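Listed next as structure tokens is one chain, alone, in the form predicted alone.
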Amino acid sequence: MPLEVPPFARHPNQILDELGFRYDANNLYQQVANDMLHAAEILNLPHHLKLILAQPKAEIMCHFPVKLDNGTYRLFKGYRVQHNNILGPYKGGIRYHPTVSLDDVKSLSVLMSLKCSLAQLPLGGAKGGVQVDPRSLSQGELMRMTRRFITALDGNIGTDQDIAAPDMGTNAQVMAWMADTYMNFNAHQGRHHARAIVTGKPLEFGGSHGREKATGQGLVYTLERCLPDVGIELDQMTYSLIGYGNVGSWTARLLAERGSQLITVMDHTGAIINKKGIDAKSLAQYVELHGGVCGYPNADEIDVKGFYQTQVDVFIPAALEQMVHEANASWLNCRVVAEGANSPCTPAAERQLLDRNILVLPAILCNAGGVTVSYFEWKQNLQAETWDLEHVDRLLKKHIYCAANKCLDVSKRFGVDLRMGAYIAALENIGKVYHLRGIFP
């Protein structure tokens, strides 16, 4: 029986209610959980399947003890959330950052199988991350902390149970510190076959052609696809970026080749502009030895609120969760959000966006990119193969077209919002799926 809430607690949502849930409106997961299981809603789909959708299968929490290079131990907390693997192996990425928590993990393993259901991937939804700053650390520290976290995780993953890739604060090095380690642990599979316990590695250790840009190519091709129904073309296109790491930078790129114009860009140190466009090639170089845009000189420095209120046509958040909230929402001048990030707009704001009549592309379509070369490079350790970069492109473009079609499609059939329309899509893939297999025993 789930525990006794008091009536002035209780979730408005039948479902979490059921789950004894106590209501939070500023709670991401709730708010992630609340708009899939409104979606299932939509759908029709059966009580006992919102139920098995709206708590992940396991959340796996560890603490861990670290060696630091002056001797002493410092304790690091560890997640890894397995939301679910009805579609095939759980598949997620590995966050290192100070603000990771359970909430935060569960949501994005949420995000996750709906991300890799609506791009038609064998494979299921988790999550993972360390609650650390990675640039706290020496390369030593950083790599014994890596090691140390997957040893923890040893026994609930596995190249066909779950699969890590990198997420914000990791990257292609620390995966293959994440691979090295697996590999020593679970020789008997086969060291080569062992390696896909990780996508995201560099390229000499396994790693795919088009994995370090496969985010910030995906959401291109999403506004490829989708901007021209409203009237903008890309080699005429202005847009703001909130973020300038993986994502943002190569999002910025490759625009850039396609003669899109970037205007302004806020990170963690602060905004800048130039409304004759910034080279993105020459700031993702100046953030790469500095850390931040802060400081650039090609463009002049701009106050949070006249960052938002810059007019553009496409406006990308591809930072932190709810980075959109209800106070700086209204400042937004753009005809377009696209969410390179996941869940950066609260659900108040975006409620703000849709009254003004401005589209709002979802996380799990705009970057839906990263799961799937991913998938790619799993494929491909499997297998024993290496595939071109034209190949993972071509690939890639038919599997984001597909999935933005769907996305269209579902949310004129049923008359709704595209975020709607895109959980909608991925859930009645799970649904079916679930019909199929129907529940064991």
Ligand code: NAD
Contents of the next structure:
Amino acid sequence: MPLEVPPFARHPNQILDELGFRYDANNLYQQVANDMLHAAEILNLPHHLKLILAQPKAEIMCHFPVKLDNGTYRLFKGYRVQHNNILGPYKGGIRYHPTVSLDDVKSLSVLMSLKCSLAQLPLGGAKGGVQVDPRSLSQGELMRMTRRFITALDGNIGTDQDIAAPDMGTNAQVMAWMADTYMNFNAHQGRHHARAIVTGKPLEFGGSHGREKATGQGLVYTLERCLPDVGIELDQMTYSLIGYGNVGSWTARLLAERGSQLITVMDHTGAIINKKGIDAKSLAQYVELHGGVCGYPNADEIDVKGFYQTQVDVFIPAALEQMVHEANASWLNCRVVAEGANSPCTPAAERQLLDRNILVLPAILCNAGGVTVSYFEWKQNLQAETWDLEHVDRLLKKHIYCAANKCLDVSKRFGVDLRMGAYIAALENIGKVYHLRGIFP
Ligand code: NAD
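Alternate state requested, the form predicted together with nicotinamide-adenine-dinucleotide (shown: the form predicted alone):
Shown next: the complete complex, the earlier chain at its head.
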């Protein structure tokens, strides 16, 4: 008897169907690609461009061994996905997290292409990651793993080819090890040039003023530009946060300076609430010492449902993807969702939010501050310059305001929500460059 092959669901999106994707409504890559292709459809981009953009240019997967402190060896799995480089060298963060998968990294690489285009940066989109919980490794193991990963990628990355940056689970120290590893193999490029392989480095080693806070700063500029249109002023605003890492904690510290009140926070250790406001700086110090928000003395613990249901003006997810989904979107009690994380809302959740007239500020706008200051760092390294913080902040604000204005204008022009507006604005730019350059040969 021949084996019966179950019929697989054809993808409702014509392009993804043509490329042979089996339909999976919960798959992050298909969600992101579907949204992008919807924007391409509205913009009437040519069919061949939609095909090109629906798949990354390269998907690198590698396995590499690392000696652990106890003398045994562990094999790690790493990814680097290069989505599109029509606007410039690939650019994107590297994530260390136990659940990193090829589909996640592919999705994030697409968002990077769109984000760089929206922010008017001469860069393309990429993303990378290693399947690991960095907290489970010693500093020595983390360093050896980082160096082996960069060694595995050498030849596929370069200061004018593909430039890395921090993301979840990686920080300035990890970036320093990445740069040092690359510099050891590429000394011929010269010191200033070779260290431009990675951004988000420590200030003393070619980093930029303002890079550590950049994503939070960009989010604050986005709120400053967009919230008055819906009658919310930063000095009156209440908000909740998922994630108190780089993006979450910097957003909170910068919003505290503007007089906004942080009411509730959730991270991987639990959720806390204080209706009178949580002190962002002292919470950041607590998280630094204890690894998470749980147990913070000046707030009460709250369960997950209570966290999502707390009434605030703005809800800011700044942790993992898909944390606002079909089952919990109806719990949200806010007027605006500002996506600090990439893809924190599933399409089904977003539909529910929009139906309830909740404004959704899309990730490619809200968190574009990180890659924008990364671009400034890359430029400073290549030109052997050091810019002061005022200059960085002023330029960042200009880029974010310009991107926000484009999203608002395009969404009005096409009668679409802000995510579609942002994607259309980004694709319009990419489409024009493809039109000018043509397809080789
Ligand atoms: P991070 O590693 O510094 O912090 C991650 C936070 O998420 C931590 O507070 C962690 O506790 C929390 N978290 C993890 N799992 C969770 C769970 N199951 N429930 C609740 N909270 C959980 O990471 P980051 O750099 O702040 O990145 C956060 C998001 O922002 C990611 O989506 C990342 O891609 C995006 N982003 C980061 C940057 C950047 O410059 N760091 C730039 C653009 C976008």
